[in-house]
Every structure is written in structure tokens, then in C-alpha cells.
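This document opens with one chain alone, in C-alpha cells, the form predicted on its own.
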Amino acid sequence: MGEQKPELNSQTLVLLHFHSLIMNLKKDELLKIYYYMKLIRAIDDRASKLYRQGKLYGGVYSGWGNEATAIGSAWALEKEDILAPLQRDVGATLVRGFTPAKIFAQYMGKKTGYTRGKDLNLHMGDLKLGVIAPISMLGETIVVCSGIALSFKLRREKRVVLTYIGDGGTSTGLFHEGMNFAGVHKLPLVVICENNQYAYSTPLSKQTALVDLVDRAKAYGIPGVVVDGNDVLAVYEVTKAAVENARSGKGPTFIESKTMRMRGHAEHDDAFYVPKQLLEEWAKKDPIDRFEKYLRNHKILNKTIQSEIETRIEKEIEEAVQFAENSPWPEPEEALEGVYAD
């Protein structure tokens, strides 16, 4: 396919396994993507340990196995765009400027966290960085983002909204309402379905007769794209094409990222219901291992550079945890500050 750029036509299913847009990515960008993938996995690993030590509050939702989807998609956005992540997309927030220190402070309910100790750990956003906080009722996010996208269209702003939904979330009523509204009004919205194979403990085959969730896009009259969600460059490519499509006024795109949730729904869930053979199969497709192989084959990553990145991440994690542990608790009188508009 060479340098061919994917064209997203209405109700077209595009299956992409080639990397046409990565020619625009420089060596330092590829290494930064690798760094973010390694960083979010390190954050997840430490959060898991801290959770078991009783130092974190609320649930801990790991993005282990979803790093390529979160980071590859976020890398396709421009600074003025809006990102609305879900619980497994903390890696995407790192790309937007979130820091490990404030993330751990958020996990611990400290005053220095993104919600200043007012909300559960992953309900964090920062409007200055263009990040909308996740909503637990997952379909709600699609409706909110459709509204934001409508405001961009009415103001004639060349901005795009990117959000996510789980495979289970595509069966909710609000998901359908939001997607239909975006399709009717050709809104600058990109929705990525992280098909993790399981909605909590319910396998995909038990919640829908569809083999490919991307087929839902046909009902909304919008383009549908399916991508290997463990290939960070493929995710970047299809998301970049969808973002450019939306920015040019051609409307929304629905992307199905086929990936796997390698841990339970949250840290309290040991995922006993997932067949071991399935986990072993997906472990061989680990997104970080695959990207490392790619970078090595293209003479971008070597042992020295990898060691430097890993040392940097280890230092950042230790400093972040120390910052969070030493941070103050919120004061009781601050409970209502920043909750209501003036």
C-alpha cells in the first residue's frame, strides 16, 4: 500500500494492517510514544501494589494490555482538541500532560490530586489540558462529547473530540443516542470502542450477536474502522485519519480497537472467568513487546536507550509516590469549593 492514506467513506469498513502515516513520525516521537507506554504500565503496576497495601482509595482499573490503544489514539490529537478518556485510558492523559505525581495523589485522595480529594481516583480531568473526566455511566460520555462537538461546529472551530467506550458500553441506550445524534449532525467526534472481549465478566458473545462491533456504525450512517488495538502505530494511523476527517467537516468515525483486558475489571477482580488459554494467546500480542520489536528492527531502540528510559521511569515513579504520600489531605471546609458554578 506504500504511502496510501486511508479514506473513510460513509458506512465503509476499513481493515488496516499497514503503517502509511507513520512516515510523519520522527524518531524522538516514536521513542516518546514508547516511553508513555512503559510509563503507564509502571504506574499500573505500582498502583496495584499500593492498592493491596491499603494506600489507595476507590477502585483501581488497570490499562494493562490497552496501552497501544490509549496512547496511539491520543497521539493523533492536536493541542486544541478535547480528550474524554475512560478508566483504562490513563495512558492517554499522560500524552495530554497529566503527571504520575498528581495521578498517585488522585489515587490517594490527596489535596494535590486532580479533583483535590473530592472524587474517586479515576474521575479526574483537567480542562486546561483539554481532558474531560470519565463518567461511570459509560454511555453518558458519548452524549456529553456529542454536545461538545456540536459547540465546535456551531462556532466553526476546527476542533475534534475523541472519546472511548467499552464493548459492553456499546449496548447502552445513551451510547446509541449520542452516536445517532453525532451522525445526523456530522459532528467532529471520534469514538474508539476498546473491545476488551469482556464487559466485566460477560464475554462479547453473550451480549451481542455481532462478530465485529464496528458494524454498529452502519446504523448511524458513519464510517466504521476496525484496527489491531495492540499495534500502537496502527491505532495512531486510523485515529489520525478519523481526526482529520472530523476536522474537515466530514463528521464522526467509529473505531473498533480489538484488544484484551489482561487483568480483571478492577484490582478486586481476579478474572477467574477468563479462560487461561485466551490470556496466554493475548499475552503473545503484548503491545509494548511488539513496539519494542518494531523499534529495534528499525534501529531506533537499543539496549542503552531502553535502559535510560526504564531508569527515568523508575525514578519518576518513586518520586511520584513519595510526593503523593507526603501531600496534605483536603480540609473539610474545602468540600464545596469548585463543585458549583459561581
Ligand SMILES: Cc1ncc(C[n+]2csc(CCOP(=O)(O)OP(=O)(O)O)c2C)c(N)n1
Second form
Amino acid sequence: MGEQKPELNSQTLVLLHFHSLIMNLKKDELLKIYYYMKLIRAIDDRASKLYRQGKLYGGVYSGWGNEATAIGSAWALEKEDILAPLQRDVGATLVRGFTPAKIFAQYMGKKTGYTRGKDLNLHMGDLKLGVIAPISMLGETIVVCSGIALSFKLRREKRVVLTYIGDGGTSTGLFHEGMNFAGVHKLPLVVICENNQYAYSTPLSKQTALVDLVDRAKAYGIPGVVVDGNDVLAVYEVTKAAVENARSGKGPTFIESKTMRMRGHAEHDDAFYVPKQLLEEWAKKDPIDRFEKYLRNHKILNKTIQSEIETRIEKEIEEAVQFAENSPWPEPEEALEGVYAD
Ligand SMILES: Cc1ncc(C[n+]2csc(CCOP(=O)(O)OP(=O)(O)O)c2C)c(N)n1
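Having seen the form predicted on its own, could you now give me the structure of the form predicted together with the named molecule?
Full complex below, order starting with the chain above.
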């Protein structure tokens, strides 16, 4: 347990594993973080079942194993900031105010979903909640977010953009262009690379000669930080430091979150190409189990509170699925509404 804030010097690589800022998180905040981690896992679990029942359309991309990264990072933002998640970060949208009911409606292509039944189910955003919808072309989100961050800088607004990229996504041209631009202009941008070891079926070693993706930060002259992506408090801590840095005009940070993709690329994929032993090793580092232990050791969580949270989540999921199933389909004549600027 260290007492200083993590220092984000350019090209400093630190494996942060202590919880100095955590002292700032109150008991009810820690329990809320735990609740969101359990909620997104319950959403993922139910979505996987609904997919197998043929009730969901398009791909279902699970964030199983990524809960600490998605929720710990989103927790570090202020209301006025912008969040631009990718396929593994639906958990981050819950922190911004997304609801299970609208998420299931989105997955089912219903009119009550975030995009009112249009586009791929994954592409959900809500500008009122400061959430930019994921963009499928990998790397594109970094460029868009650099642009948003530039607008904040030009308007002298003390706002920050937080976005994500997969390990595979860091090898795209657009990623480099966006990162370079953000570095040159010292933009208020925080980029979290979810290094979950696989880009679809391609292991890290087959798509880059780098061992630590954080080394990419050197190319842009910006701070790079490595974090244990299965430790929600460590993720919160490094993101909070990076967000504060960005807000105070010191420019972007690149964070490599080391974690593991515990399911296939999406639910159609059984990930036969991932060694079982690797999954077993990572299962022992499950982010929810770890946080549960931390909360118990610190006497923040006990059996009664845990069961209250689990019962609440079960009820919320049931009601959300009911809402989505009972929601109407979009009308054909609405197909072009909200697609182009009016
Ligand atoms: C430019 C581009 N190339 C290829 C794809 C197809 N594609 C979608 S997701 C994906 C794998 C992404 O892997 P990674 O960035 O590591 O993220 P992960 O899915 O592992 O979280 C690929 C190749 C794409 N969407 N965009």
C-alpha cells in the first residue's frame, strides 16, 4: 500500500499494484463498483443464453473477465467527460447511466434500444450520457476521440475523453495517427489498451513483436502505464491519475491493461484456439472474485449485503429482459430517421 499518487512520467513503465487513491473511495462507492461488475457479468451471462435461444440479433460480444478494466476506468470520469467504449466495455456504459432494459432492447433490435433498432446491436451510444457509440473499424475511435479532445482544448473546457482499444487494434494505422495527433497537441485523451492476449484467433505474439504494448507510448512521446487489468482498484487508480493529468492540460496517457478474453471473440466463437490451461490460469485471477475478497477482508462486504446485491441484480435482469421482449419493433417508415443529420 503506497501513499503517493502514481507518477506518470513520459516513458515510465510502472506495474501499479497499490491502492493509494482508494482511500478517497467511500464504502458505498466501493459497493457500487462491485454491483456494476456483477451486473455487467449477469447481463453478459443472460445475453449469451438469449443468443443461443435465437432471441438476439447480430454478434454478442462478452466483456467476461474485463469487468475490472471497464468499470474501474469509467469510475474515474466526471459527468462532463466523454466515454467512447469498444466491444468489451458495455460495463463502462452502466457507470454512465445505461440501463439493462435498454441494453437488452438494443441487443434484440427493438425500438426502445439506444439506436431504436438500427445498426449493429453493438453500436450503441447516448450523447446525453456522454457516450460515443463504438465504431467497428478498429482504430477509428481513437481518431474521433482525438478530435473531440481537440475541441475541448480549443474551447478551453476542462473535459477529458476516455476510450479503449484492443491489443489487435493497436496495430492499425488509424490508432497510430490518432495517438500521434493527441501527443503532438497534448490533448486531454486517455486511451486504455485492453491487452486480452487474443485478437479474434490471433495471439499477441503473432501480431506484434512487442511484449509490452505500453512501449507504443514512447512513439508518441506520452506517458505509458501498465496496470493489472483484473484489479479494479488499480485500474481506477491509474485512470484517475491519467484523467487528472489530462484535465490539467498535461496531455494524453496510454494505459496497458493486462487481462484475458475469457470467452470467444463473440458468442458464435467457442475459442477452440485458446489453450485451456491459459484460461484456467486466468480464471484464478477473476476480477470479481478478487474484488469480493478485498471487500470482505476490509469488512465492507458480508453475506447479507452480497445476497441483497445478487437478488437485486436477478430482479433487474428479469425485468430488463421482459421489457425488451415486450418492446415494439421499429416501423419500416422509421428506417431513415436519425441516420443522417436532419
Ligand atoms: C480495421 C479493422 N480490421 C479488422 C476488423 C475485424 N475485427 C473486428 S474485431 C477484431 C479483433 C479485435 O481484436 P482486439 O483489438 O485485440 O480486441 P478484442 O476483440 O480482443 O477485445 C477484428 C480483426 C475491424 N473491425 N477493423
